[in-house]
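One chain is shown next in structure tokens, namely the form predicted on its own.
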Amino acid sequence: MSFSKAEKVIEQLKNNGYDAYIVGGVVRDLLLKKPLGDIDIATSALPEDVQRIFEKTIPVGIEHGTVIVRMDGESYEVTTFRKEGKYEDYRHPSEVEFHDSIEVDLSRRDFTINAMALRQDGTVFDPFGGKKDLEKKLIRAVGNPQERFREDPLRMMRALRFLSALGFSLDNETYKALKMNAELLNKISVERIREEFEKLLAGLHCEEALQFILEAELDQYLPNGPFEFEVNPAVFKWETLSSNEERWAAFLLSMGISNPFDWLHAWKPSNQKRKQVSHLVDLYRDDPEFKNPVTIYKNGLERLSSVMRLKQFFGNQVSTTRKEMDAIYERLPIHKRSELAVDGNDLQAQVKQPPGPWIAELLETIECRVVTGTLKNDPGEIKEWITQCNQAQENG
């Protein structure tokens, strides 16, 4: 997203008499000068005044005080600053009640790092301290943080996902409330803890958050917690994963979980990441030979990839390259099943057999020989062979 855009929205604001900022982690991001995501606007303009300041808004959340307002081409989330009444579900505020302040607005969120505000001169109002904790690489929440993780304990695992992106510790105190405060993670939903472990997966430090969800027991409170594995940083490689499969992929077999289909549904993922998850973790497991045709024919060249990519997780040497399969995949007679020069109809007419399981074990041996060399993807060809495979069981 372009600042130059938000700076737009924030000058049209302050023109009509109202103080706005650029908040939230997209500040963080830019003072630790990572790549910067979505970019939120906070501003003491009620969210009838946004709406009437600029041409084109939409409404998502304006009981809350957002409206995303377009500004060349691009969307922008105004919040009004807000002060938030107690939390009775471990997610929303009971009530929000709409403020003029930013110190204010500020001191409603989680963690000190992402409770600056960037004003239009590029100068960053910090008032808890975030810049000082990101030199000092360390998570602290705001205010009280018994009473932050109290108003949501989802704010536990975004603590540990900070640590596994960034790489940073907990404050003292914060690492306490969240001992005291983890068995709160039972109020929150499956999906939202996933959401966040899966955040956790894909950082570069993931290792290090794994091992401290170990050595806090926070795994206890965890779908199918407690865990039974140890991190080891020297051998995992978590930068060599590619994909939000590979990493579950990791973890499992880290652990050692024979079935993985079975184990991943207490996390409630999608029955397809469940699949393909577990079709990464048997085929990790039987070591398969990624210059055979029929191992990369019958599997596809990504999902072999990303098994080698598992082979170099923990630290096994892999010699195949990428190239190399990808040149064994281009000569393949075939790529799939309906490049077959028969189908199950033409088996079923040569065969004279009622249908049955035989249509498609035939199919795939004739697959096979085709992929191999041994037999030519040619009708004629297909149907001799198989002539001369009933001779002989006749015979024999």
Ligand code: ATP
The other form holds:
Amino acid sequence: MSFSKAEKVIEQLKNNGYDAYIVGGVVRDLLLKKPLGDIDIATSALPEDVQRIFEKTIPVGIEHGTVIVRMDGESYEVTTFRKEGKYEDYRHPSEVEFHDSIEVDLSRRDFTINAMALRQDGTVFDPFGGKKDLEKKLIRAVGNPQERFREDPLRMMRALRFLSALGFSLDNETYKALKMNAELLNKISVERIREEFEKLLAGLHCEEALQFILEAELDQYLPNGPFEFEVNPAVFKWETLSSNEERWAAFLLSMGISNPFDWLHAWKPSNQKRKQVSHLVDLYRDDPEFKNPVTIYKNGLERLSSVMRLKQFFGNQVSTTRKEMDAIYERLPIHKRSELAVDGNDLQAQVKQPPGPWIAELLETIECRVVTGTLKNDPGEIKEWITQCNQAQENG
Ligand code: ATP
Ligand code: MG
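Okay, that was the form predicted on its own. Show me the form predicted in complex with adenosine-5'-triphosphate (ATP) next.
First the chain shown before, then all remaining chains and molecules of the complex.
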């Protein structure tokens, strides 16, 4: 993301007689000197004006006033100034009203720290005191928090995910309104809740945010709530985890969920994520030996590294390093089953028994022996070993 290219977009809008600003999260992060995410632009130009002015545009959400402008290989979301519409279904405003004032647009945003606009000269338009709240480390709803949470209850989850990311506190009135309206989370789709919850899990202050959820009893309105989560800031080290899957696994393990695959169903993640998370949880519970070549062969370096980080998360000392695992992996005679010198057909041709589960079992035994180096990955030697086994069986 580049500011100068965003400036070019703004310049072009202005040259056409429209008002335009960089707005939202990026202004907040700029003032906090944090790494910047996507650059959003708000403008008085209508979507059709934006499409006319720029060569390359993608109409991603015309009905909400959003057009993506491609500028020198980068994308910018350009959204027409909006007024807060009526939220009849607790999901989306039933009508979107475009407006020509940046102040009105900022007034519909969720929190003061997200309701600032960057002017072209580098100064900040801040009608709701966002800068002051940044200094005081406060998350405060724009306007009346009760009304804002009732308009869109997802904002309650957003408050907690910003708390988790920034380590801020909730302003008193905002906190009270959140506690009083928690039940409205029932109205929000699981997908939208999950998206904010995953961002919450990724925050450096996740533990505080989870504690907050318990305190405000928000958990009873989340999928599979209430949670049996014990907040334990002294032990859990969220910063050691490096992926969304690892964070889910840590969360589920800390609650002692016995069947993570089933548990996750209510949160509607992709099937792939459900599988990956439950694999991690199961493997963690197996307490794998990180230096064991078969363990490394079967699970792969990435998954084992994830389990290592989970061990560290729970305060365990891990004596194996990733470097050591890499070295063991490098030395493995084979890295996947297709590299084995024999396959199921070879076994059947040699043993001359009707096909059955024995083929897979024998293959796995051979694979294990090859991986541990007790059998050479060579068709002749494997054949010889099978013959010896059969003889031993006949004799025994
Ligand atoms: P991040 O850096 O994590 O993306 P962000 O502040 O950019 O944080 P987004 O979810 O990308 O958060 O939203 C962009 C902006 O849109 C917010 O800063 C806020 O001004 C506004 N916004 C988003 N969702 C809502 C909402 N539910 N109600 C009101 N304003 C919202
Ligand atoms: Mg954003």
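All figures in this text were calculated on a predicted structure; none of them were measured in a lab. Residue numbers count along the first chain shown, from 1. In this text, the rigid core denotes the largest set of C-alpha atoms whose superposition between the two forms falls within 1.5 Å.
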- Message: Given a superposition on the rigid core, I'd like a yes or no on whether Ile53 shifts its C-alpha by 2 Å or more between the two forms.
- Response: yes
- Message: Checking Asn377 here: with the core superposed, does its CA move 2 Å or more between the two forms?
- Response: no
